[in-house]
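Heads up, the chain below is alone and in the form predicted on its own; it's given as structure tokens.
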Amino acid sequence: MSIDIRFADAPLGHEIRGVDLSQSIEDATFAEIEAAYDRYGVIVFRDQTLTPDQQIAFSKRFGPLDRYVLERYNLVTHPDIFVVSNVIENGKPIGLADAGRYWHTDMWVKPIPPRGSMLYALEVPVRDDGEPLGDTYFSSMSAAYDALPDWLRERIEGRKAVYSARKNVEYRIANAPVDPATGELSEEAKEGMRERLANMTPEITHALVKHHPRTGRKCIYYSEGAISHIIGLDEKTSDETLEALRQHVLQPRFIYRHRWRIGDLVMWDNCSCIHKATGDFDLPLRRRMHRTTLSASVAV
């Protein structure tokens, strides 16, 4: 029996009914989920009810996993996970509250970058007025690369950029939000962004333009401030190439915006789509999720 699934007025972000990922599923309809994965990018399931180990047996079906390079935002008992959220016990953070407030793709830094990751909701917060919060944005790189003017996919095709670590870590403390009281980065903010960067590679390079690869489909590989420049170019080419790229991908025709509710599970894919969380909100109101990381097998 096919999947059902509820297509989003985007290219990504479409949802997959009547399937319980706490359950056994057979081969058969993890095949059409998978291929759907493959080839939209973002698929969502709504009203889940996962313990971890039943997370981790879920995104095990699509291959070995990684962890998250912040150990100490690891879940203790099941490492597989990492925990995204503000909410604070004993004095101290259960997990990483900066969910990536710009847009990027996970784990640039890696030569081989994780396929995906899934975000399970266990937490989100929530106005008063039953508005939620922390919504997250997802960009299609590949319909972003379909739709490229001449000129740019001329500019862009078969060119290399290098990642610097240090100009991402920079961009970051510039948008990070500031403690109110203080007008700086709270302490945390700033122990998360010296972390950062010691287990950060100080350059890498990659394609500007990467081949998907389980579709061959072609995606724009990009993150916002994180290049420092394309290989090739003089800088201010390249700096108005980088740009004019920006403002491509992020066009409104290929973003998908979600807004949470829990027991949602959300899987994206890295070389298809960028994403982006919207940090809209702060204790009191509690933002807590599950993510597991799915390896990458090949480069692209």
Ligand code: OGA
Given for the second form:
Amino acid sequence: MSIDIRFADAPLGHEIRGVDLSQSIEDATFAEIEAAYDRYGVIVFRDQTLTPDQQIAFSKRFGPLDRYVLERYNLVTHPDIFVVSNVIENGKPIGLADAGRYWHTDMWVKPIPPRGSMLYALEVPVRDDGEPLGDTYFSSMSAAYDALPDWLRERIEGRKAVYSARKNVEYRIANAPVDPATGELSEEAKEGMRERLANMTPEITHALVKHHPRTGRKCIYYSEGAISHIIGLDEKTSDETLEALRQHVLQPRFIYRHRWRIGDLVMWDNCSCIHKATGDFDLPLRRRMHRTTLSASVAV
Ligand code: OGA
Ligand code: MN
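Next block, the form predicted in complex with the named molecule, ref. the form predicted on its own:
Below is the entire complex, every chain and molecule, led by the chain shown above.
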């Protein structure tokens, strides 16, 4: 079988049609899906109905899985599934509400971050006028690399950046949506950030350009509000370079915006793209997603 791809108007975010992920997929079809995933960085499947076991089975076709570190957000019955949700049950959050409302790669806190993730939508917030909320944005870091102006490519090629957990938590607190009643970030949200900080290595270095471990393509490795400086550049040059890089990677021509529908499964590659949750909704509008994480393989 040759898979049917409906191309998005962006370098990534293409939809693969005609595949039922709840069934076991034959090897030849799987190989085409994996090739599309490696090549484009974000692929989308619509109208799926998946139990946790079925999502895990499909995820494991790509190799071993990683478990999210804060275990209370994983399904008790299926700890390979990490719940991304704002839903509160019996006074307790059933998942992590803010899985990243800033441009990021997942788990940059690890020396070798995961290959990618899969997010499956069970509940999607919808506004009164029918508009879905809680979109996720993706930007292609391989397309952004290819389009780098020479001066910026020369500036970052072969260089490493220092990522700071503290800087990131401060940035996220400063940019998080506030509680409309108090004008502040909720205590619970602050506590969640502090808890994550306690679980993070204070500093880690990453190459600014990585080779994709499966395609060999060069990708810009970048997260917003996380990099303290570029090693080997003076402070002013480092700050200017990071700002130029931010402006470069966030150009609309590299970006796909996913508007969620229940039953969507979106997979992203953690080397060839960055992503951002909008978080533009609140209870009583509910959002509930099941995430699996493909194990380590982003090139160092
Ligand atoms: C994630 C993530 C985005 C979203 O799960 O890593 O960034 O829209 N999610 O929930
Ligand atoms: Mn993420």
